[in-house]
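What follows is a single chain, given as C-alpha coordinates, in the form predicted on its own.
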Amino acid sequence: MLVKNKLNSALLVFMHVLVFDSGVGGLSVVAELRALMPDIYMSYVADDAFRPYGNKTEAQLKGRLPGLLQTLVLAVKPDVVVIACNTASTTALSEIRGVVQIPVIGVVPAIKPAAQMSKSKTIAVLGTPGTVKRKYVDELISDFGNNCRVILHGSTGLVELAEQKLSGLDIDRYEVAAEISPMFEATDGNDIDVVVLACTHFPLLLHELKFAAPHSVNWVDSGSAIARRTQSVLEDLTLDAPPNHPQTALLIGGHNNIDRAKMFKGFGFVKTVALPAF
(Lines of atoms letter the chains of each structure in order from A and count residues from 1; the text may use other names and numbers.)
(Lines give C-alpha, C1' and ligand atoms only; values in the text may rest on other atoms or scores of the structure.)
Protein backbone atom coordinates (compact mmCIF):
# COMPACT_ATOMS: atom_id res chain seq x y z
CA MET A 1 0.00 0.00 0.00
CA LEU A 2 1.19 3.55 -0.69
CA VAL A 3 0.97 5.83 2.33
CA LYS A 4 2.61 9.06 3.43
CA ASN A 5 4.92 8.69 6.37
CA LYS A 6 4.40 11.31 9.08
CA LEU A 7 8.16 11.82 9.37
CA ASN A 8 8.57 12.49 5.65
CA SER A 9 5.42 13.29 3.69
CA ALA A 10 7.24 12.76 0.39
CA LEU A 11 8.25 9.19 1.23
CA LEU A 12 6.04 6.55 -0.42
CA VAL A 13 6.15 3.16 1.28
CA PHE A 14 4.48 -0.19 0.84
CA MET A 15 2.69 -1.82 3.75
CA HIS A 16 1.52 -5.38 4.27
CA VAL A 17 -1.48 -6.11 6.50
CA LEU A 18 -2.39 -9.59 7.68
CA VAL A 19 -6.11 -9.96 8.40
CA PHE A 20 -6.97 -12.94 10.60
CA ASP A 21 -10.33 -14.49 11.45
CA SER A 22 -11.81 -17.87 12.30
CA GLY A 23 -13.43 -17.95 8.84
CA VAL A 24 -14.71 -15.49 6.24
CA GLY A 25 -16.09 -12.95 8.72
CA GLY A 26 -12.94 -10.86 8.52
CA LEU A 27 -13.81 -10.08 4.92
CA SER A 28 -16.26 -7.50 6.25
CA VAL A 29 -13.23 -5.73 7.74
CA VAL A 30 -11.24 -6.27 4.52
CA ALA A 31 -14.01 -4.42 2.65
CA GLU A 32 -13.69 -1.44 5.01
CA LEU A 33 -9.90 -1.44 4.72
CA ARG A 34 -10.05 -1.42 0.93
CA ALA A 35 -12.73 1.28 0.93
CA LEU A 36 -10.48 3.55 3.00
CA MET A 37 -7.18 2.51 1.40
CA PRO A 38 -7.86 1.10 -2.09
CA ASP A 39 -4.21 0.22 -2.79
CA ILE A 40 -3.61 -1.64 0.45
CA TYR A 41 -1.70 -4.94 0.20
CA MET A 42 -3.19 -7.70 2.35
CA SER A 43 -2.90 -11.35 3.20
CA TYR A 44 -5.86 -13.16 4.75
CA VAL A 45 -5.91 -16.17 7.08
CA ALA A 46 -9.03 -18.16 7.98
CA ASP A 47 -8.65 -20.64 10.84
CA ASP A 48 -11.21 -23.06 9.40
CA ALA A 49 -9.72 -25.95 11.39
CA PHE A 50 -10.82 -24.43 14.71
CA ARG A 51 -13.99 -22.65 13.61
CA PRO A 52 -16.35 -21.58 15.11
CA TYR A 53 -14.54 -19.72 17.87
CA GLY A 54 -17.85 -18.77 19.48
CA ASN A 55 -18.31 -22.15 21.14
CA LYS A 56 -14.69 -22.54 22.27
CA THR A 57 -13.63 -21.94 25.87
CA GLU A 58 -11.38 -19.11 26.91
CA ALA A 59 -8.67 -21.62 27.77
CA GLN A 60 -8.89 -23.23 24.32
CA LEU A 61 -8.55 -19.90 22.52
CA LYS A 62 -5.72 -18.66 24.72
CA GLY A 63 -4.00 -21.99 24.21
CA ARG A 64 -4.17 -21.76 20.41
CA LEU A 65 -4.14 -18.18 19.22
CA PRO A 66 -0.86 -16.67 20.53
CA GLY A 67 1.28 -19.46 19.07
CA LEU A 68 -0.72 -19.56 15.85
CA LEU A 69 -0.38 -15.81 15.24
CA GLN A 70 3.31 -15.91 16.13
CA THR A 71 3.82 -18.62 13.49
CA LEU A 72 1.77 -16.76 10.88
CA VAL A 73 3.70 -13.54 11.39
CA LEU A 74 7.01 -15.37 10.95
CA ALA A 75 5.73 -17.07 7.78
CA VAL A 76 3.79 -14.24 6.13
CA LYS A 77 5.99 -11.35 7.35
CA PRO A 78 3.34 -8.61 7.57
CA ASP A 79 3.88 -5.15 9.03
CA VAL A 80 0.57 -5.11 10.94
CA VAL A 81 -1.87 -7.79 12.08
CA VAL A 82 -5.62 -7.14 12.27
CA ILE A 83 -7.46 -9.66 14.43
CA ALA A 84 -10.78 -9.35 12.61
CA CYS A 85 -12.65 -11.49 15.13
CA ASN A 86 -14.49 -10.19 18.19
CA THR A 87 -14.23 -13.48 20.08
CA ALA A 88 -10.47 -13.72 19.56
CA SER A 89 -9.97 -10.04 20.37
CA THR A 90 -12.03 -10.08 23.57
CA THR A 91 -10.35 -13.29 24.74
CA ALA A 92 -6.68 -13.40 23.76
CA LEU A 93 -5.59 -10.03 22.34
CA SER A 94 -3.14 -9.24 25.15
CA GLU A 95 -1.64 -12.73 24.92
CA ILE A 96 -1.22 -12.39 21.15
CA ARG A 97 0.44 -9.00 21.55
CA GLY A 98 2.76 -10.55 24.12
CA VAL A 99 4.35 -12.87 21.54
CA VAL A 100 4.02 -10.88 18.30
CA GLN A 101 6.60 -8.15 17.75
CA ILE A 102 4.59 -5.99 15.33
CA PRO A 103 1.43 -3.92 15.89
CA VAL A 104 -1.69 -6.01 16.50
CA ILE A 105 -5.09 -4.35 16.08
CA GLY A 106 -8.15 -6.00 17.61
CA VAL A 107 -11.88 -5.60 17.10
CA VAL A 108 -13.92 -3.90 19.82
CA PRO A 109 -17.73 -4.28 19.78
CA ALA A 110 -19.23 -0.90 18.85
CA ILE A 111 -21.10 -0.42 22.12
CA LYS A 112 -20.09 3.22 22.62
CA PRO A 113 -21.44 4.54 19.28
CA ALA A 114 -24.53 2.34 19.61
CA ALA A 115 -25.35 3.78 23.03
CA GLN A 116 -24.82 7.31 21.75
CA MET A 117 -27.10 6.62 18.79
CA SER A 118 -29.97 5.03 20.72
CA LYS A 119 -33.11 7.09 21.27
CA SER A 120 -34.96 4.43 23.26
CA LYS A 121 -31.92 3.78 25.47
CA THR A 122 -32.25 0.09 24.64
CA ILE A 123 -29.58 -1.58 22.55
CA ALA A 124 -28.64 -5.16 21.77
CA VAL A 125 -25.25 -6.79 21.35
CA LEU A 126 -25.43 -9.59 18.80
CA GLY A 127 -22.29 -11.73 18.79
CA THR A 128 -21.14 -15.26 19.29
CA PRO A 129 -21.77 -16.88 22.69
CA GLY A 130 -18.03 -16.63 23.28
CA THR A 131 -18.08 -12.86 22.83
CA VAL A 132 -21.24 -11.80 24.64
CA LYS A 133 -20.31 -13.67 27.83
CA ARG A 134 -16.81 -12.19 28.10
CA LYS A 135 -15.93 -9.90 30.99
CA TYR A 136 -14.44 -7.49 28.46
CA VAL A 137 -17.90 -6.86 26.97
CA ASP A 138 -19.33 -6.27 30.45
CA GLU A 139 -16.63 -3.66 31.02
CA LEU A 140 -17.44 -1.94 27.71
CA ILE A 141 -21.10 -1.77 28.70
CA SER A 142 -20.19 -0.38 32.12
CA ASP A 143 -17.83 2.22 30.65
CA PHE A 144 -19.72 3.24 27.51
CA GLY A 145 -23.29 1.96 27.85
CA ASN A 146 -24.56 5.49 28.52
CA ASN A 147 -27.20 4.18 30.95
CA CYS A 148 -28.76 2.04 28.22
CA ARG A 149 -30.53 -1.24 28.77
CA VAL A 150 -28.34 -3.77 26.98
CA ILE A 151 -29.63 -7.09 25.70
CA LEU A 152 -26.94 -9.68 24.96
CA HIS A 153 -27.58 -12.41 22.42
CA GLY A 154 -25.18 -15.07 21.16
CA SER A 155 -25.45 -17.05 17.95
CA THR A 156 -23.11 -19.51 16.24
CA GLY A 157 -25.80 -20.30 13.66
CA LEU A 158 -25.36 -16.89 12.03
CA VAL A 159 -21.64 -17.57 11.67
CA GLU A 160 -22.33 -20.72 9.69
CA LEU A 161 -24.99 -18.96 7.59
CA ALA A 162 -22.49 -16.23 6.68
CA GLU A 163 -19.94 -18.90 5.73
CA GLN A 164 -22.55 -20.57 3.53
CA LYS A 165 -23.53 -17.29 1.87
CA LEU A 166 -19.99 -16.39 0.93
CA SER A 167 -19.36 -19.92 -0.32
CA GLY A 168 -22.05 -19.32 -2.92
CA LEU A 169 -24.81 -21.32 -1.23
CA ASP A 170 -28.36 -20.07 -0.84
CA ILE A 171 -29.42 -19.39 2.73
CA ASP A 172 -32.90 -19.39 4.18
CA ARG A 173 -33.81 -15.94 5.49
CA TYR A 174 -36.16 -17.56 7.95
CA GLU A 175 -33.20 -19.36 9.51
CA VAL A 176 -31.69 -15.92 10.09
CA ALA A 177 -34.98 -14.81 11.68
CA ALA A 178 -34.95 -17.82 13.99
CA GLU A 179 -31.43 -16.96 15.14
CA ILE A 180 -32.25 -13.37 16.13
CA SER A 181 -35.87 -13.68 17.32
CA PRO A 182 -34.92 -14.42 20.97
CA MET A 183 -33.15 -11.06 21.08
CA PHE A 184 -36.32 -9.17 20.21
CA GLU A 185 -38.52 -11.44 22.34
CA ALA A 186 -36.47 -10.79 25.48
CA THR A 187 -37.64 -8.37 28.16
CA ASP A 188 -37.48 -4.85 26.63
CA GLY A 189 -36.70 -6.42 23.24
CA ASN A 190 -39.49 -4.43 21.59
CA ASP A 191 -37.62 -1.25 22.54
CA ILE A 192 -34.36 -2.15 20.79
CA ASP A 193 -33.46 0.56 18.28
CA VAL A 194 -29.75 -0.19 17.76
CA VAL A 195 -28.06 -3.57 17.36
CA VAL A 196 -24.30 -3.96 17.70
CA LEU A 197 -22.96 -6.56 15.27
CA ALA A 198 -20.28 -7.94 17.58
CA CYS A 199 -19.07 -10.59 15.17
CA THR A 200 -17.34 -9.74 11.92
CA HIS A 201 -19.33 -12.45 10.14
CA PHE A 202 -22.61 -10.66 10.80
CA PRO A 203 -22.21 -7.58 8.55
CA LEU A 204 -22.01 -10.06 5.69
CA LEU A 205 -25.65 -10.92 6.49
CA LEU A 206 -26.84 -7.33 6.88
CA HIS A 207 -29.47 -7.58 4.13
CA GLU A 208 -30.91 -10.76 5.66
CA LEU A 209 -30.80 -9.33 9.17
CA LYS A 210 -32.77 -6.26 8.11
CA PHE A 211 -35.38 -8.53 6.51
CA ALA A 212 -35.59 -10.72 9.61
CA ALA A 213 -35.92 -7.97 12.24
CA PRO A 214 -39.49 -7.49 13.51
CA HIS A 215 -39.09 -3.70 13.43
CA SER A 216 -36.66 -1.18 12.02
CA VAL A 217 -33.37 -0.84 13.90
CA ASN A 218 -29.94 0.63 13.24
CA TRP A 219 -27.17 -1.93 12.78
CA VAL A 220 -23.65 -0.86 13.77
CA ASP A 221 -20.30 -2.61 13.61
CA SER A 222 -16.69 -1.61 14.16
CA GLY A 223 -15.34 -2.30 10.66
CA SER A 224 -14.85 1.32 9.63
CA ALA A 225 -13.28 2.18 13.00
CA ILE A 226 -10.81 -0.69 12.62
CA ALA A 227 -9.93 0.54 9.12
CA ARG A 228 -9.24 4.04 10.44
CA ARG A 229 -7.13 2.66 13.28
CA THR A 230 -5.15 0.52 10.84
CA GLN A 231 -4.52 3.52 8.60
CA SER A 232 -3.27 5.49 11.60
CA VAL A 233 -0.87 2.71 12.62
CA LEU A 234 0.42 2.31 9.07
CA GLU A 235 1.28 5.99 8.87
CA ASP A 236 3.90 5.46 11.56
CA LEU A 237 5.64 2.58 9.75
CA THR A 238 8.01 2.33 6.81
CA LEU A 239 9.02 -0.49 4.48
CA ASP A 240 11.65 -0.49 1.75
CA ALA A 241 10.00 -2.71 -0.87
CA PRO A 242 6.59 -4.20 -1.61
CA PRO A 243 5.90 -7.93 -1.12
CA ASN A 244 6.68 -9.85 -4.31
CA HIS A 245 3.79 -12.32 -4.27
CA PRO A 246 0.06 -11.96 -5.04
CA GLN A 247 -2.41 -11.05 -2.34
CA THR A 248 -3.37 -14.44 -0.93
CA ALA A 249 -6.03 -16.01 1.30
CA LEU A 250 -4.73 -18.89 3.40
CA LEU A 251 -7.25 -21.41 4.72
CA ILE A 252 -6.01 -23.43 7.70
CA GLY A 253 -7.63 -26.84 7.47
CA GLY A 254 -10.04 -25.44 4.90
CA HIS A 255 -11.23 -26.66 1.56
CA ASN A 256 -10.50 -24.61 -1.53
CA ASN A 257 -12.89 -24.77 -4.48
CA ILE A 258 -13.84 -22.65 -7.47
CA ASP A 259 -16.69 -20.86 -5.70
CA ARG A 260 -14.65 -20.06 -2.60
CA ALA A 261 -11.67 -18.88 -4.65
CA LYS A 262 -14.01 -16.65 -6.65
CA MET A 263 -15.42 -15.21 -3.43
CA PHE A 264 -11.97 -14.35 -2.05
CA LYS A 265 -10.96 -12.87 -5.41
CA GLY A 266 -13.94 -10.53 -5.12
CA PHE A 267 -12.30 -9.12 -1.99
CA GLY A 268 -8.92 -8.67 -3.71
CA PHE A 269 -7.22 -11.99 -2.93
CA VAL A 270 -6.19 -13.31 -6.31
CA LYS A 271 -4.80 -16.55 -4.88
CA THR A 272 -6.41 -18.94 -2.38
CA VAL A 273 -4.39 -21.69 -0.72
CA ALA A 274 -5.67 -24.49 1.54
CA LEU A 275 -3.21 -25.39 4.31
CA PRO A 276 -3.15 -28.55 6.44
CA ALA A 277 -4.85 -28.25 9.82
CA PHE A 278 -2.48 -27.45 12.65
Contents of the next structure:
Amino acid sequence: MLVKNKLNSALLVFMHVLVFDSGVGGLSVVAELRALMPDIYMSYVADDAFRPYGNKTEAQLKGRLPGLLQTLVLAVKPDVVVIACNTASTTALSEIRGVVQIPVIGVVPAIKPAAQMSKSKTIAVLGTPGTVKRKYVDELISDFGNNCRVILHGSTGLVELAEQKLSGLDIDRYEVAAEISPMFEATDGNDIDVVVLACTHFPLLLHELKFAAPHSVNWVDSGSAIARRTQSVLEDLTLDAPPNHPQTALLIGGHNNIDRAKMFKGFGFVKTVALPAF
Ligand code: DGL
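Having displayed the form predicted on its own, please output the structure of the form predicted together with D-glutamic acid (DGL).
Starting with the chain above, the whole complex follows.
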Protein backbone atom coordinates (compact mmCIF):
# COMPACT_ATOMS: atom_id res chain seq x y z
CA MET A 1 0.00 0.00 0.00
CA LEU A 2 1.42 3.37 -0.92
CA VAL A 3 1.01 6.11 1.69
CA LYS A 4 1.61 9.51 0.19
CA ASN A 5 1.64 13.18 1.05
CA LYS A 6 2.89 14.57 4.33
CA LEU A 7 2.82 11.93 7.04
CA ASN A 8 1.37 12.70 10.42
CA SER A 9 3.11 11.38 13.49
CA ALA A 10 0.86 8.30 13.72
CA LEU A 11 2.09 7.14 10.34
CA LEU A 12 5.75 7.38 11.35
CA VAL A 13 5.30 3.85 12.68
CA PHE A 14 5.62 2.71 9.08
CA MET A 15 9.06 4.24 8.60
CA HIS A 16 12.39 2.47 8.88
CA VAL A 17 15.43 4.26 10.27
CA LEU A 18 18.93 2.78 10.09
CA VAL A 19 21.17 4.07 12.90
CA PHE A 20 24.91 3.66 12.30
CA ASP A 21 27.93 4.06 14.60
CA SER A 22 31.34 2.51 15.21
CA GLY A 23 29.89 0.79 18.29
CA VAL A 24 27.23 1.34 20.95
CA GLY A 25 27.49 5.15 20.90
CA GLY A 26 24.58 5.48 18.48
CA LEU A 27 22.34 4.05 21.19
CA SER A 28 22.41 7.47 22.88
CA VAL A 29 20.73 8.75 19.71
CA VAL A 30 18.39 5.72 19.54
CA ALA A 31 17.17 6.63 23.04
CA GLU A 32 16.25 10.14 21.83
CA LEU A 33 14.60 8.81 18.66
CA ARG A 34 12.46 6.40 20.70
CA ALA A 35 11.57 9.13 23.21
CA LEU A 36 10.28 11.32 20.37
CA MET A 37 8.79 8.58 18.17
CA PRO A 38 8.09 5.60 20.44
CA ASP A 39 6.73 3.34 17.69
CA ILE A 40 9.43 3.96 15.12
CA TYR A 41 11.01 0.90 13.46
CA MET A 42 14.83 0.91 13.60
CA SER A 43 17.78 -1.16 12.52
CA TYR A 44 21.21 -0.61 14.05
CA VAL A 45 24.72 -1.22 12.75
CA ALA A 46 27.85 -1.17 14.93
CA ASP A 47 31.12 -1.22 13.00
CA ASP A 48 33.00 -3.03 15.78
CA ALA A 49 35.59 -4.24 13.28
CA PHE A 50 36.90 -0.72 12.61
CA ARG A 51 36.37 0.93 16.01
CA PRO A 52 37.63 3.26 17.33
CA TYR A 53 37.03 5.69 14.51
CA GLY A 54 38.51 8.49 16.61
CA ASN A 55 42.11 7.46 16.03
CA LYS A 56 41.73 6.74 12.29
CA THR A 57 42.94 9.17 9.62
CA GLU A 58 40.53 11.09 7.41
CA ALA A 59 41.74 9.00 4.47
CA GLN A 60 40.99 5.74 6.30
CA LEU A 61 37.46 6.84 7.21
CA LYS A 62 36.75 8.27 3.74
CA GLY A 63 38.07 5.00 2.31
CA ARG A 64 35.72 2.83 4.36
CA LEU A 65 32.51 4.67 5.16
CA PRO A 66 30.88 5.59 1.80
CA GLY A 67 31.13 2.04 0.41
CA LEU A 68 30.08 0.49 3.71
CA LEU A 69 27.00 2.70 4.03
CA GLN A 70 26.08 2.12 0.40
CA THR A 71 26.20 -1.66 0.95
CA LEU A 72 24.25 -1.46 4.21
CA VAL A 73 21.51 0.69 2.70
CA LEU A 74 21.06 -1.73 -0.21
CA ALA A 75 20.87 -4.70 2.18
CA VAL A 76 18.80 -3.20 5.02
CA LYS A 77 16.54 -0.99 2.83
CA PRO A 78 15.82 1.80 5.35
CA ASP A 79 13.94 5.01 4.48
CA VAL A 80 16.54 7.18 6.24
CA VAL A 81 20.08 6.68 7.64
CA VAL A 82 21.25 8.42 10.79
CA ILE A 83 25.05 8.54 11.03
CA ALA A 84 24.99 8.60 14.83
CA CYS A 85 28.71 9.26 15.05
CA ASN A 86 30.40 12.65 15.23
CA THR A 87 33.71 11.32 13.91
CA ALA A 88 32.11 9.82 10.80
CA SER A 89 29.80 12.81 10.26
CA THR A 90 32.51 15.46 10.59
CA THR A 91 34.81 13.49 8.26
CA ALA A 92 32.79 11.79 5.55
CA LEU A 93 29.18 12.98 5.53
CA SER A 94 29.27 14.50 2.06
CA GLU A 95 31.08 11.46 0.64
CA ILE A 96 28.42 9.16 2.17
CA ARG A 97 25.63 11.36 0.81
CA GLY A 98 27.31 11.14 -2.59
CA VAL A 99 26.73 7.39 -2.84
CA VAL A 100 23.56 6.76 -0.81
CA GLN A 101 20.23 7.41 -2.52
CA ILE A 102 18.13 8.10 0.60
CA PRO A 103 18.31 10.96 3.16
CA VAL A 104 21.41 10.81 5.37
CA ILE A 105 21.28 12.67 8.68
CA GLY A 106 24.58 13.37 10.44
CA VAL A 107 25.50 14.44 13.97
CA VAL A 108 26.84 17.95 14.48
CA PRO A 109 28.58 18.78 17.79
CA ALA A 110 26.24 21.04 19.80
CA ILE A 111 28.60 24.02 19.81
CA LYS A 112 25.92 26.59 19.03
CA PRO A 113 23.59 25.82 21.98
CA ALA A 114 26.58 25.39 24.29
CA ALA A 115 28.02 28.78 23.37
CA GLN A 116 24.62 30.42 23.83
CA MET A 117 24.22 28.77 27.24
CA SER A 118 27.68 29.63 28.60
CA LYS A 119 27.82 32.43 31.16
CA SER A 120 31.58 32.26 31.67
CA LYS A 121 32.09 32.39 27.88
CA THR A 122 34.30 29.32 28.21
CA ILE A 123 33.15 26.01 26.80
CA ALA A 124 34.84 22.68 26.12
CA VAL A 125 34.31 20.32 23.22
CA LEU A 126 34.88 16.74 24.35
CA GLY A 127 35.04 14.45 21.32
CA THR A 128 37.30 11.84 19.79
CA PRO A 129 40.84 12.88 18.82
CA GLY A 130 39.67 12.83 15.19
CA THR A 131 36.58 15.01 15.69
CA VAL A 132 38.33 17.74 17.68
CA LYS A 133 40.88 18.30 14.95
CA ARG A 134 38.46 18.37 12.00
CA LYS A 135 38.10 21.56 9.93
CA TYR A 136 34.34 21.09 10.23
CA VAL A 137 34.57 21.70 13.99
CA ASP A 138 36.78 24.78 13.51
CA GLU A 139 34.14 26.17 11.18
CA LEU A 140 31.35 25.50 13.69
CA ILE A 141 33.37 27.33 16.34
CA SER A 142 34.01 30.36 14.13
CA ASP A 143 30.35 30.46 12.96
CA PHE A 144 28.58 29.70 16.24
CA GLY A 145 31.17 30.03 19.02
CA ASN A 146 29.59 33.29 20.16
CA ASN A 147 33.00 34.71 21.14
CA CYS A 148 33.55 31.95 23.66
CA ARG A 149 36.92 30.51 24.50
CA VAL A 150 36.75 26.93 23.30
CA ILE A 151 38.88 24.17 24.80
CA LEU A 152 39.12 21.13 22.55
CA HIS A 153 39.80 17.75 24.11
CA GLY A 154 39.93 14.34 22.42
CA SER A 155 39.61 10.98 24.14
CA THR A 156 39.57 7.45 22.78
CA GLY A 157 39.64 5.93 26.25
CA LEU A 158 36.11 7.16 27.01
CA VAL A 159 34.83 5.38 23.89
CA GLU A 160 36.07 2.03 25.16
CA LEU A 161 34.84 2.77 28.69
CA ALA A 162 31.34 3.36 27.28
CA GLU A 163 31.63 0.08 25.33
CA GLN A 164 32.62 -1.74 28.52
CA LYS A 165 29.80 -0.20 30.51
CA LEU A 166 27.20 -1.25 27.97
CA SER A 167 28.67 -4.76 27.79
CA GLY A 168 27.76 -5.08 31.46
CA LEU A 169 31.30 -4.62 32.81
CA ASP A 170 32.11 -2.42 35.79
CA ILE A 171 34.07 0.65 34.84
CA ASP A 172 36.46 2.57 37.01
CA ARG A 173 35.20 6.10 37.62
CA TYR A 174 38.75 7.23 38.25
CA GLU A 175 39.67 6.18 34.71
CA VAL A 176 36.89 8.47 33.50
CA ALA A 177 38.34 11.26 35.65
CA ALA A 178 41.81 10.69 34.18
CA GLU A 179 40.40 10.96 30.66
CA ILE A 180 38.79 14.36 31.25
CA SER A 181 41.18 16.01 33.72
CA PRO A 182 43.47 17.54 31.01
CA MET A 183 40.44 19.47 29.75
CA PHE A 184 39.90 21.14 33.12
CA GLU A 185 43.62 21.60 33.73
CA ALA A 186 44.13 23.44 30.43
CA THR A 187 44.49 27.24 30.40
CA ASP A 188 41.05 28.68 31.33
CA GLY A 189 39.84 25.14 32.18
CA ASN A 190 38.65 26.36 35.60
CA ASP A 191 36.16 28.63 33.83
CA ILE A 192 34.47 25.92 31.73
CA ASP A 193 30.74 25.98 32.45
CA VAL A 194 29.43 23.96 29.48
CA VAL A 195 30.89 20.79 27.95
CA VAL A 196 29.79 19.65 24.50
CA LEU A 197 29.64 15.86 24.33
CA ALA A 198 30.84 15.64 20.72
CA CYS A 199 30.95 11.85 20.59
CA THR A 200 27.77 9.79 20.79
CA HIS A 201 29.41 7.33 23.17
CA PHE A 202 29.83 10.00 25.84
CA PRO A 203 26.19 10.62 26.89
CA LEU A 204 26.21 6.94 27.87
CA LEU A 205 28.76 7.92 30.55
CA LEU A 206 26.98 11.03 31.76
CA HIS A 207 26.63 9.79 35.31
CA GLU A 208 30.37 8.97 35.54
CA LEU A 209 31.35 12.23 33.83
CA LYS A 210 29.35 14.27 36.35
CA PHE A 211 31.07 12.43 39.15
CA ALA A 212 34.51 12.92 37.58
CA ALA A 213 34.31 16.64 36.77
CA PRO A 214 36.19 18.83 39.28
CA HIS A 215 33.38 21.40 39.27
CA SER A 216 29.75 21.41 38.19
CA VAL A 217 29.14 22.11 34.48
CA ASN A 218 26.30 21.71 31.97
CA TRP A 219 26.69 18.75 29.60
CA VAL A 220 25.20 19.24 26.13
CA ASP A 221 24.80 16.73 23.32
CA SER A 222 23.06 16.62 19.95
CA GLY A 223 20.83 13.56 20.48
CA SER A 224 17.47 15.31 20.85
CA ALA A 225 18.20 17.72 17.96
CA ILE A 226 19.04 14.73 15.72
CA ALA A 227 15.79 13.04 16.73
CA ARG A 228 13.78 16.17 15.83
CA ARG A 229 15.61 16.50 12.52
CA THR A 230 14.93 12.81 11.73
CA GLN A 231 11.24 13.24 12.51
CA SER A 232 10.96 16.21 10.18
CA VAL A 233 12.78 14.36 7.36
CA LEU A 234 10.50 11.33 7.83
CA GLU A 235 7.37 13.46 7.72
CA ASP A 236 8.29 14.56 4.21
CA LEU A 237 8.82 11.06 2.82
CA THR A 238 6.52 8.65 1.07
CA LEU A 239 6.78 4.93 1.66
CA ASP A 240 5.63 1.52 0.49
CA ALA A 241 5.37 -0.82 3.45
CA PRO A 242 6.91 -1.30 6.89
CA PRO A 243 9.48 -4.09 7.39
CA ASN A 244 7.99 -7.30 8.82
CA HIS A 245 10.90 -8.71 10.82
CA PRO A 246 12.07 -7.92 14.38
CA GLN A 247 14.13 -4.80 14.91
CA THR A 248 17.72 -5.95 14.59
CA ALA A 249 21.21 -4.78 15.55
CA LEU A 250 23.95 -5.89 13.17
CA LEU A 251 27.41 -6.06 14.69
CA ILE A 252 30.20 -6.00 12.11
CA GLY A 253 33.06 -8.11 13.39
CA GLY A 254 31.49 -9.87 16.36
CA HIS A 255 31.30 -8.78 20.01
CA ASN A 256 27.91 -10.43 20.41
CA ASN A 257 27.97 -11.74 23.97
CA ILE A 258 24.81 -12.36 26.01
CA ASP A 259 25.10 -9.16 28.03
CA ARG A 260 25.56 -7.06 24.90
CA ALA A 261 22.53 -8.72 23.27
CA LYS A 262 20.50 -8.05 26.42
CA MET A 263 21.60 -4.43 26.39
CA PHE A 264 20.59 -3.97 22.72
CA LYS A 265 17.21 -5.51 23.62
CA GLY A 266 16.82 -2.80 26.24
CA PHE A 267 17.05 -0.25 23.41
CA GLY A 268 14.36 -2.10 21.39
CA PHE A 269 16.57 -4.33 19.20
CA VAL A 270 15.02 -7.74 19.74
CA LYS A 271 17.65 -9.51 17.68
CA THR A 272 21.43 -9.02 17.46
CA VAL A 273 23.34 -10.59 14.60
CA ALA A 274 27.15 -10.78 14.45
CA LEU A 275 28.47 -10.32 10.94
CA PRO A 276 31.99 -11.34 9.92
CA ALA A 277 34.54 -8.50 9.96
CA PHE A 278 35.03 -6.85 6.59
N1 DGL B 1 30.61 7.34 18.61
C2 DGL B 1 31.55 7.90 17.75
C3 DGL B 1 31.52 9.41 17.68
O4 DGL B 1 30.48 10.00 17.91
C5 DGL B 1 32.84 7.25 17.44
C6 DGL B 1 33.73 6.76 18.53
C7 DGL B 1 34.95 6.04 17.96
O8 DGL B 1 34.77 5.00 17.33
O9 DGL B 1 36.06 6.54 18.14
O10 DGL B 1 32.49 10.05 17.38
